[in-house]
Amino acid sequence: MSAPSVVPKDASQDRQKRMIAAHFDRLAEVEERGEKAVYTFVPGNLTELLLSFGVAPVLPEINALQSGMRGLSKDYIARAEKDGHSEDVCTYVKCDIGMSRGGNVGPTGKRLPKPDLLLLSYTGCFTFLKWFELLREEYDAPTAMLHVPYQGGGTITDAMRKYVVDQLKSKVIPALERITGRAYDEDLLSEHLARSAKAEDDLVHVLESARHRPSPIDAYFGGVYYIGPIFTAFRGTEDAVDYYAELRAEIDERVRLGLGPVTPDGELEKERYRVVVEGPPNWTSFREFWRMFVDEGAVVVASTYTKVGGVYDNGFRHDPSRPLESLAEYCLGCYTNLDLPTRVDMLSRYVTDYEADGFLINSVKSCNSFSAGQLLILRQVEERTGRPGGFIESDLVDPRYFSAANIKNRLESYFQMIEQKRSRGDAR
């Protein structure tokens, strides 16, 4: 019998990968070193200041798609709702509460530490607030919660700014000043976000890769892994730095030699369309989904999700010189803070700029804050852009609300469709 073949990686991906382990690792051994913990989320996340007073962050969104990715979101789910939680409450939360109560033992195998302040930081997801209040409840932890204003009017305004500003200095700061012990140091701070820029210089130049021909990437499913370190605990970070120099590296070799990305199953051979997509991934079936795409020579070019927790490719950079300020302005302008004409415009510009075939939305069950409006989103797309819109469904972390076959049969009627459009001249 012969061995199993072994699908490459990038030197990147197993970067990525190490430098995960090890911040599970060092969350497994705060509590034992005297360092304070703070658990916080991804949108609007304030890892750079968190960095500043030597606090080690904490992701309840991470580590509930690492359990998915794992397989243990539904025994998690599961103890959850025997506790009443509903079905329709996002499966993040109840992936989250169901592991908190089985001891807050991570998808690592390794116990996370109880948080030392919950740091709510509201970027859109009304869900936010009501997590962080059971949390509160779980750990008896104090919370902080920075309020962001909705960018209903599509700009950030100098008012907005300010009432962000003055949260972080009378609210978060003195909050981590209390558990630390420490004094908050602004130029240390600048220095994290100095090293931020650099990192999100080179994430949107990967990014921006797939306007080539071949696409050397998958800016949806490999996106995820190229999003994980700025996205969560490593962004202003010297890691950070290093792994984007090196997958920017990496990449550019890829458009050097006309290579496709790299799939499960190895490097794509041919790309037959190019797709953009809207919305998060599945998680439980990660990899199935991402070879249905595979399968049909699709790639995807440009994605809403990587933006989630910042859209660098519309010009934002965090600014050492700024430092609040900065960080105001990043929390504003994440994703899901952004109103549905400034979404629509984004995806319009996507499908545009990277010559895409059409356009997907992955309606997620139990995630309102991306798939409210995603319909109006679909027809106002299509008729901006001419290109045809599919619609497909799933769920973030549980597992019965995947259903392989249907989304099958629904992308590869989309693909079918592409063909005949291009067959009639509908579409190139």
The other form holds:
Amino acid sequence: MSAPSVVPKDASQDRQKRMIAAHFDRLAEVEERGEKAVYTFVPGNLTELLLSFGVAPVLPEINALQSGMRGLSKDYIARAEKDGHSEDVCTYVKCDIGMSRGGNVGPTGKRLPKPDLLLLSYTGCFTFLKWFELLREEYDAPTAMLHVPYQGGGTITDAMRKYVVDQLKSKVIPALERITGRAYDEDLLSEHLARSAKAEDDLVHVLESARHRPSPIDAYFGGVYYIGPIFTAFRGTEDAVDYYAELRAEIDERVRLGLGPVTPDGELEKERYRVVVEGPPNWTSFREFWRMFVDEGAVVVASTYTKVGGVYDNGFRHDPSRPLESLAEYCLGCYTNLDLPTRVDMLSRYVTDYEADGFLINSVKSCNSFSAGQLLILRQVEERTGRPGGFIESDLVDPRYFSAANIKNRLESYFQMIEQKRSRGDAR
Amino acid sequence: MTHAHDDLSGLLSHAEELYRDTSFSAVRAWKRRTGGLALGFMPIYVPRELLAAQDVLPVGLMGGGEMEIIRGDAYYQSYICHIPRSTIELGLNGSLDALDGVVFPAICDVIRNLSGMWTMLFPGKLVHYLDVPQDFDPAVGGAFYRDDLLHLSRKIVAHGGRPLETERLRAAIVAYNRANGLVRELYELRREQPWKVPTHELYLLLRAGLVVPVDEQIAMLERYLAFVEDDDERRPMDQARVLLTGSFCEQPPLGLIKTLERTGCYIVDDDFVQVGRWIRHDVPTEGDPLDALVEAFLHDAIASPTRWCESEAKGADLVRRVEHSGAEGVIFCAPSFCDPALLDQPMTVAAVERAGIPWTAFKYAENAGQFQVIREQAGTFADSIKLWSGA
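Alt. form predicted in complex with the partner chain, vs. the form predicted alone above:
Next comes the full complex, this chain leading.
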């Protein structure tokens, strides 16, 4: 999740950009350096474990969203659909398949390595399972499956935790040992986990800074940059610790100065609306989408998308004293692995705790894991909080499903509704 | 309540009545008669034996078919399949009031999320997300699945059901082995003599079996088998033998099945109503019956797009089914927006192409009412098979 240029740039942004560029450089040289590449997913990623084996993580979702931001996804999707992939299914998958069939050149223009292992962390999204079956056909690579049970009853049970830990021991770790020739080193894993916890503390501090008025951050559009390192290849690294420490200091300074968030057009000068957003953003028109909020003076003060690769603001931290159990709990706790009542609780809490004027759902066609049930979520959160909800539709990386005029129209109507409620005195 | 089923026509009328009755009168009648609990279950598979052993009537929920959707559409975006809309509709219009709860097996994200919606919309009802394992090691995925089944069992007790007892579970396994064995027998007869077992009849029996107790289902299947085996008036016609795949969750309308048959297709294998065919053979009745159910799920289940394909090339099972059934072509027939079927399809299409098997594909929704395009496509496909196949 590298940041496209934003004015003015903070030092942390430059740091993140360098980190991402270095990572893609490393991926391009994996084969020459005799390293191994492991493809895996963001929700339920096991980055610390991968780091402890010295392998390079490749995240197909990130490649897809980067391709979307860089205007490449349309042709990749067309290629996959031409090859028989249905127009009805996830566009991340089709973007990835199209990219692979076009030579597997990554979003930065450098070739990505073939996978030495497909590590299927099947967390919170059924499509992941099919995605890696498809990639296995593309690459003929070995696959390790980690089935993370869904929190269907709203809690993590001992049986769930044990099931995940047992799979880590019996499937995932042996697969990593096989491809690397290295033995599992729990002490090394714990060292990485300790660094993760440190970075997680700082990330939560940053996200919770949005409780201030004005909010110093946008927790959705800006938030996707903040989660970049920790959701991808960097959780558990010194780079991530340094990045989040720097980011935290920058945000604290913004709070001290009473500044609003940095947007594509510079600092937002007046915070008119505070909203909570549910659902992933659209990547193909990311800046245009963001500007629609900026134009209205709307700031997203909390979002669920920034919890898709890990929910930390509920107190969870990776725990170096219980490495595998902690990884299991992390996987089980990712946002899309939560049942709908828990998601409603979380959204309602955000609306209240962050003193939001309302909440918006960006429902993406590609992602049933998020989208199925969102219309009920909308009603439930409205009922519980008494704040108005809004609903817009787009897609992740298929530009055909981003209708700027429709979305802008809906957003304008939504903010007018908030305004009217304010004038009647029945909104905050 | 039993029906005499003196003739085939009466039996099929009764089956169709059960299939079309979206108010689940048979379930209501059973509850009045027995005072037992009734639990719905979504496709594709739940171990009905466990429910029956606790005196629970397992009731298969396969959507609303052709019913008009009024409120259900308000819960879903246009790009989500049809079965959750009609299921919500049935819940909201009171059709499912007789159910004490619903079990949602792990099929896809839509059905998974429907479990949470059910919790919010119908408080007090039993809701269980049956997270079937994708790890097939008995000590790992098996242990997890066993625990999940016991969890479900405890929930049933908490809702007033009978506690699970070993011998009652064993007896339920025996009963379902008989019912499932009859289904397999009918599939085998259809494979050998498809003119004797038209798919639209077989389908009605499968659907009827979802809403009646197992002994009633057995009686219906036995009667049907006896009728068609003795029916010499059913003669072979010049039809193309096809395997239909992709219709394992949201079911096609009956009219679509009839359309395919009328256009010149003998459907000799399919993915309809898989709950009774999910386990390939009888579940062993020796030893611990719960272990037997778990073991059967892990190592004797059919291949499915919803199940992690661990050890062999995707589509290998489909090609084997084509060979076994003597199908001359494959029709990929999936519901619109069905992630498991449609994400699987490029891999299984590649497999049938590698095997040199002709195929065609189209999509449907459970409430589709127009079949003209499908009629033309399937008719052309059947003709091409008859004209150009080596047979």
